[in-house]
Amino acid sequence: MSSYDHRTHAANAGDVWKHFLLMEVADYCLHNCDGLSYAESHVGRPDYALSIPGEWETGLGRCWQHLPDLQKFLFFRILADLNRQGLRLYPGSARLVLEASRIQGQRLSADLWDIDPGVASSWDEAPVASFQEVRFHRGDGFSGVFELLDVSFGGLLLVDPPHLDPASALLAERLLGRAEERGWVALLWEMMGERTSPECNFEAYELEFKGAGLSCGRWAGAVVSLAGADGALRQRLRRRIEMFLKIMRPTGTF
């Protein structure tokens, strides 16, 4: 798989959905566990710079105005402590799961996967990294995490490949199905309609934007899938995710 710079899509409505309910899940198993142990796929950078224009416009910009609201969530209360001079950086997934630990007192090992050398840097550079376990491998992250969890029991796992070609989304599926069979929590993200295979097996938390007030180009909606949730936590995604639509536009639908 090539190399991928997110830079100019971060905080984009796609990534908005996707951080909100990584940020449900981790909260959920952070207060339900001793310790974390967290995987990411394909990570990216630990926080990107927000400027005009930009992609997150239409994206979290648009949820910024409901901030007071939204911060009952820990995905926006997050954003606000790291942005409390004005919207201007967008932490990755694993910079705010880290923030999560951090938030929550509770131990944290990451392992995580990216085959471009920026990002690598970036991550060396990093000083989020410094107050919990993490450890960055530089290569494929699909082969990574397999054999991460032929060593490893319970977790939370992001699989956020750039590109869900058919091959890709295979090994997508298939990993979250190993993940679930060790004991982990999965997330698969993809945009709706990117994947040109069958579709996911697990249960599949689907946003269309203009429902919530959001829009991201040519796509209608993004899509979580998840492997490994227990009933509560399900419960309390869809608890949630009503929540989160009535703030941002009382006529959204999920």
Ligand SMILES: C[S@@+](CC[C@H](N)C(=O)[O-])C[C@H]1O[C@@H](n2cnc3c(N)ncnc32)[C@H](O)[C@@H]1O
The other form holds:
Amino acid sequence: MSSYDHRTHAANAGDVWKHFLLMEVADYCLHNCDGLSYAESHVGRPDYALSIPGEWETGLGRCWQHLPDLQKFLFFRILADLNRQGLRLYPGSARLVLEASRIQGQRLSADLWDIDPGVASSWDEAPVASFQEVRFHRGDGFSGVFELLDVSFGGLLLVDPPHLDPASALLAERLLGRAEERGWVALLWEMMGERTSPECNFEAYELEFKGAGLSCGRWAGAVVSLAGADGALRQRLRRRIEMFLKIMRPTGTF
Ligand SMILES: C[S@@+](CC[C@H](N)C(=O)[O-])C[C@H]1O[C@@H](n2cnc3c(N)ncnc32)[C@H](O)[C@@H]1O
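Show the same protein again, this time as the form predicted in complex with this ligand rather than the form predicted alone.
Following is the full complex, with the preceding chain placed first.
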């Protein structure tokens, strides 16, 4: 059983970067397909309650003052919509993708893995619309997604293991490579400096937290690797990241 519990980390600076990019990629994929397959190897809970003190205060909490400007991004529109009475609830990665597909009226078929029994029960109550199919699998997400990729073609995948020890880093990179071969767009999230395996070959999007006015304990930043994206998506991401950073740090340099 995993000893990692994402509840204490939800909405921290690392989550903000991961979910901002995930939502930008999901937005693009949902616009460019008729129904989307979504998979997550390490999904966590559908949502998280935010209380004080919490890591979220120097992550999402610092973004909240820029909310009017940040609402040009789907991620922040969803957050604003779920928190009309004040910032209390943070949707996890899969819930964010479900919300994105609901907003766009696009069919979503999701396969989600986690080994934690508490996480498994939290999915019993998840808000799923009639045109969405969600299958939660309790078990190892690496082997689950490898098997899924053998029998399906095309979709969006998030790989978000709790720790990137050498064995999981290798598996994660293999999974991204396999996903790309099978026509999927895949993202892998990690804290900057966590990587202990040889350098990943995929395009990497880094955020140094300080440069965006955020912080997260001993971590200086976070990195999202992206596989299977076409040129248009990569170009769009670069533009959108620049817009995000301008809002977060209007007078500073990056
Ligand atoms: C970083 S959290 C997931 C956060 C979530 N992806 C998000 O962004 O909202 C990592 C999750 O991996 C789960 N986990 C740990 N080992 C696993 C394994 N071998 N297979 C699947 N899930 C695992 C943990 O229970 C935890 O919920």
